Amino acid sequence: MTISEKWNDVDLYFNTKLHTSDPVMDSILKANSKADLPAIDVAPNQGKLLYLLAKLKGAKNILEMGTLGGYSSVWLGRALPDDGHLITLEFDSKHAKVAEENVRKAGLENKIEVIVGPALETLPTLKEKGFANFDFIFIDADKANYPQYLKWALELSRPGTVIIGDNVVRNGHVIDSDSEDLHVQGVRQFIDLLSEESRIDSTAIQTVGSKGYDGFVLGIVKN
């Protein structure tokens, strides 16, 4: 058994033991695959972690950057109270269409709104649309623009807002300062900004599992 196979089997073990059968989430992954969306959704245990973190926060207003087929959107949407709302930003109109159908099948169409377009163009419009002071923000879009996404996350947050940035380890390549990979360099600049930013306390966690070797940043906006 290879190390990656063991990581996958351990994820399967925990998911089998700690997750109940979930036909809705399974159907979302099937729909995404059928629509030929890239298989880069968060893993089921990572999706449930997002759900639990949003629950712990008591989040009522969530912002997600990077929708894909809405798998993580639905996990987060499930954590919302009856009067909660989630805005998710998606560049690709095809992805957004799939996500909207998945959200509808999950019964969350009244809580989750997909906004289509480049995030750096739609983010500046959120305040005028009445969306601001988010209390939970999940960044999971193109890594090259993570530094800009962080700046907008802070602009749209308030004291106590939880900010999570996904896929920051890049299979360990995040430590390669000479990398020509724009995703790696975007994450490194993101980390540099966090290290210099006085408005947020943050840390990073490395992860292994069915999605390989990666990790995420977790931060809380200061009072």
The other form holds:
Amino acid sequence: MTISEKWNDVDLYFNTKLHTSDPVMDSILKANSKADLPAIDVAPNQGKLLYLLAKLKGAKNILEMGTLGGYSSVWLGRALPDDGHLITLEFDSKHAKVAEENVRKAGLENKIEVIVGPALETLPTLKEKGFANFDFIFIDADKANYPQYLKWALELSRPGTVIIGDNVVRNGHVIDSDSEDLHVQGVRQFIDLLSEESRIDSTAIQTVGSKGYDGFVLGIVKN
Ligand code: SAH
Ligand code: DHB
Ligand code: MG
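And the form predicted in complex with ligand DHB, for comparison with the form predicted alone?
Expanding to the full complex; the earlier chain stays at the top.
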């Protein structure tokens, strides 16, 4: 057994024992695959981690950048109270359409709103619409723009806001300082910003499993 096969099997073991999926979540992944969306959703156990973190925070207003088929949106949306709201930003209208259908299937259409367009164009409209002071922000769109997304996340946050940045390890490429991959450079600039930014306390965790070797940043906006 290769080491990555073992990661997969261990994920499967915990996912089965700890019920990190259910028929609705499974049907979302099936619909995404049927619509030919890339299988780059968070893993089931990471989706459940997002749900648990949003619950721990008692989040009422969540912002997500990068919807894809809405798999992570539904995980986060499930953590919301009755009067909670999640806004998710997606560039690709085909992805957004699949996501909206998945959100309906999950019965969360009253809580989750997909906004279509390049996030750097839709983020400035959020304040005008009266959305700010998000409790929880999940950054998971194009990695090249992560530094700008972090600036927006801080702009739309308040003390105590939880900010998560996905896919910051990318098979370890994050430490290749001379990488020509714009995704890697975007993530490195994102980390540099966190390093210089005094308004947020953060850490980064490496992960292995069904989605390979990657990791995420977890931070909280200071008082
Ligand atoms: N959060 C999802 C996965 C998101 S994949 C999940 O875990 O289920 C990244 C998504 O970001 C893709 O759907 C891609 O179309 C979208 N994206 C890429 N560039 C973008 C941009 N500039 N603005 C908004 N979304 C973008
Ligand atoms: C990619 C994007 C993601 O959000 C992810 O979880 C994995 C990969 C990508 O663009 O390659
Ligand atoms: Mg991701």
